[in-house]
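One chain comes next, on its own, written out as structure tokens in the form predicted alone.
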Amino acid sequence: MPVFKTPFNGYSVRFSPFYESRLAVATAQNFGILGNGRVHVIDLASSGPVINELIAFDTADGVYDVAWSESHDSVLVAAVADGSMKVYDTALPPQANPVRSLKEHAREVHGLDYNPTRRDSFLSASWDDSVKLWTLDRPASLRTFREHAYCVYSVAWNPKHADVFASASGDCTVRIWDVREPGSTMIIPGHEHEILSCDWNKYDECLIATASVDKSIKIWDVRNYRVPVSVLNGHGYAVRKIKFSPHRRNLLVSCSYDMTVCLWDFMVEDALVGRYDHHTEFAVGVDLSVLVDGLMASTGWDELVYVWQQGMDPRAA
């Protein structure tokens, strides 16, 4: 399956919601500690296992996440280590980009999520302990959500409820928010250690998954969150990112500092249904295509992006 080499360390990879062969990759120099960043927009070649770079955008600081617009097929947002977000339009030449720079966060922006139902707004999660709500037509954020006591690493819109989202934090909680309410509507003390990622199930709007430094993934039902629905153990180090399948209710994918990407069926006893060990450094970015069932992508600090079909070997040509 195709592999793409990035000059810097990979941080995040996202499939386009409009083009089945297109992805965006966020990268940062020197493992994101100090240095430049670059956003790559890449295309899978139809003629064979080749990945072509469509366009790349350079930043003065590392890029930790990317999110495609759900309303404009050529627009994406990048989360930058200087606390800003850059908005890029791939239909315009590099010198005309970024088309907008949004800066309010006091520290690094670590996570982004575009609203999949309303399609006009997105969220940013920052190490300044806050989440902000934005639209592309306004230079300032619409609202800031401040309750977490430590870095917010991940945000995720609920796939069915356009006003509801979740945030995962280093304060060991996930908070559920409704943008119409003044504060969070639910606090799930999900893990004993930092929570690095969260995602909603795409078929049951009451199920949410959390991934932690404690090496576990937990599935929660927000109607009764005292005890998790499922606990998934199998990673050897912190679980960096998780993503529910857009095509199968019980399937989710994870990546970890143990350098593996794992596939889970949280409804069966032997939940680990696939383990991929193609990365040679921390695996920190993973995604599942919403347009092609079973198509997966991952990136990591080994400066590689892999795209493969579930069940195949990512390294197979």
Contents of the next structure:
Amino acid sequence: MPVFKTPFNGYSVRFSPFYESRLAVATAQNFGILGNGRVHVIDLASSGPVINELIAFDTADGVYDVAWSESHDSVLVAAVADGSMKVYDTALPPQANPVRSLKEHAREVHGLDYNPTRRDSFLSASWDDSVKLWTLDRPASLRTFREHAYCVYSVAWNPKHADVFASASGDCTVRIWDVREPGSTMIIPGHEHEILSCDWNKYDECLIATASVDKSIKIWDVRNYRVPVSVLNGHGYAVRKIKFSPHRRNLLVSCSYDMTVCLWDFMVEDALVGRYDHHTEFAVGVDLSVLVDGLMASTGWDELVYVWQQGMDPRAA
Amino acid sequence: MATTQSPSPNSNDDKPQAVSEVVQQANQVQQDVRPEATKQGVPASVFVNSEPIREDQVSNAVKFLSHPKVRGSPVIYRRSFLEKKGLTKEEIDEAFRRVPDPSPSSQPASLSQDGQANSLSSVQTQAPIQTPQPLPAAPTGIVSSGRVARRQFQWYHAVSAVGLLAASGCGTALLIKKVIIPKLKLWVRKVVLEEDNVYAKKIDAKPSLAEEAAAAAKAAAAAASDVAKASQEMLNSKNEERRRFEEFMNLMDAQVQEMKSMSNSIRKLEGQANSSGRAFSDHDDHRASASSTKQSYANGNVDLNVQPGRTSTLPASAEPPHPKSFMEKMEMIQRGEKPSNIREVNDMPPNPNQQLSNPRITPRTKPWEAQNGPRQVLQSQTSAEGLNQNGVDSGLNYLVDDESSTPWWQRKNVRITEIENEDEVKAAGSYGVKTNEQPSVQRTWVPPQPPPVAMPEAAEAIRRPKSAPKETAMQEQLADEQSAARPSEVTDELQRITKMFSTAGKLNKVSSYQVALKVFKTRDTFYLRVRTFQHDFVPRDPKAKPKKLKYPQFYDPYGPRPPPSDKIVELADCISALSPEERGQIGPTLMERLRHPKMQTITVEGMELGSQGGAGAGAAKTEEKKEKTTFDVKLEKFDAAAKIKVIKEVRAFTNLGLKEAKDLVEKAPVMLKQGVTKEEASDIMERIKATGGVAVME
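Starting from the form predicted alone, produce the coordinates for the form predicted together with its partner chain.
Once more the chain from above appears, this time first in line as the rest of the complex follows.
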């Protein structure tokens, strides 16, 4: 399985929803504390287990997250640590990039998510406690959702209801919002510690998973959110990112500061289905491909991006 | 921040709240969100919580919010605290309404009714800040404020009374100070002045001085008592107030204390004294600027656990080990140095109005949208045809017939997920089984069937160790670490797999296993084979010769032991020389002597040794016995009348049956008992004598 070495520490990796072999990687210098950032667009060569870099974009500050547009196959958005978001178009020559710079947040933008059903809007989660809604054609945000009391680490659109999304925050709650409503519609005090990531189940629109600093992943049903459906323990340190599989109802993947990427099936008694400990530093980004079943990618602070098929060893060559 | 809909979060919430307040005040407590939602035109959404308001939670929240310390903290932290406790938005709003606090949702009207009390000065400073904000909500706000103001009258009465008391107490204290000091000074001066010419008028002056002093003292005493009374009253009222909230706050404080002590003890245990570790007491603040601002957040509210997430310390094994270079970088930045590898990058868009390029590909439907359910997804993956079930879903072409075009990342192995832990083999097996069956959720692990012909090549090779070229070739390949031939070998094997899939036709567990067996040969999945099939069958190397084991010289069931002492050897000889019946008596006799059940083994030994020993050296034994301390008891004769008694006695000594004892006695003179001590022998003799027989000790 091929490996891609980035010059900076990796922060996030996302598969393109249009090209099966394309990924975007968000990286930041000096572990994201201070320094430049870079967005890589990489491609998996079909001839062999090699990864090529198609193009890379430099930014003034570290890039914490990246999201592909669902409407334009060559457009991606990068969340930069200085509070701005850069829109890149890989079909345009490099000198014409970035195409847009959207700066409204007062603090670092930590999470991005593009609407997979409506395909026209995306959300940004920032450490200034707010979530903003944007579209590519407008230079300013459409909505600001400010209710969290601490940094918002991640946002996720509901895969079935195009107006519903969830945000996970350091104030230990997950809020569910509806863009048609002025405020949040549900508040799930999920954990006793900060919640770093949340994701919706793609096949059951009422199930949401939250990953927290308390090393656990909890699955919640929004219809009965007082008690989690399932609690997945197994990570040794805080769980940084989770993603439900686009192809399997019960499968989700998580990456954690214990340098492992774990595969879970939350409907099974012994939920941990797979564990990959290929990273030598914090594993901070993981993604499952929407187009190819079983293809997954992860990146970490060890400046490596791995892409592998589920079931294979990511370090096998 | 441009284009935000509301100037602040509070008023953002207030507008719908103001509407809902009126509605909810009209109805009773049990209010659903649905009426409100339908009013706004939204159908009952699943993502809105439809629980009724819980009155106990609301009352707790009211108590919490009424506490003076809580009043001083920003509204957002109060809301966040209540949210973390599990209150819903409606409950929080209800609590805020019930508590008369100077939040923007409450009343500009009642604020204007405040008195001059000092204690309300802090409230007043907040009020002017927040009065401009409620103005947009003024019409409904004032309506509700009028209603609510009446309730708050009493509160403000009490508070203003306390304030007045305090003011009066302070005022009197000040006044008295101002009065007393000049009076004292005057008095002192008078005394000093009059002392000069006092001696003459001393007697006259004294009474007047004394009177004045007495008067002054009285005044002072009266003033002091007044002050004391005032302060007493103040204290009492304050104590009352304090007691009211003591319960609630004690609970919270206790919890905070517990957590703090826990974290302290944990930290002590761990002994982590990283100076920069402190910066990571909470999770994600890797940026120096971020951490400094958040410190200021922390210093705001120290006592109450109102802040979100800040005071929540992590459970045991808290901090993940940050990389060393990371710590170095953090320290460098905290010292103020900038890392050297940062460049100035201009990442602003060269043309902010640049048009985005036209999309070249139409967006694909997502797997969860395209299919009706997950069934078809799985079918399409593992079915023999390998085709996608729906025409729309063009992205899911996996095991197409044209293998050469599928890139490496699309070729999937069998659905056996690889795991590092060997403990999870079963989980992997179950997972693999599940996905190959019809996709119903299986909760119990169904053990997979064993493969019918485990490994034909291996079985053959074992039978014929010399002629197994294929197997050896495979093994050589497996053993080698060459990279050149590998990709092609992988592709060959995987092509074979896909062909098997296409020809399998029927989807069953056996075929999956056959495929898996083929799969094992590829280098990449060597580990898979070993891990997954550990429980089934691992063929041994057919080339290996059978081991020749060394056996010891003789069978020693008791294992190595020191050589027995002479005494033991002699005992063993004696015992081995016994006849079988006598050997049978060893056990009971010893039992009687030692009362130890373990000694029963000697009968076994006796039996065993009997087979080896044979019936020899009986004379030797008796000789030895006579030399040593053992004695025999011989029955010489007996009275015919006492025969029965003698028999009874003999039975008692020898544990023989009735018939055997009778025969023995009739054979007299006969040995009754052998190998007994002198005392016992004499004892036996006595008893036989008592019964009417004659016994002799030998």
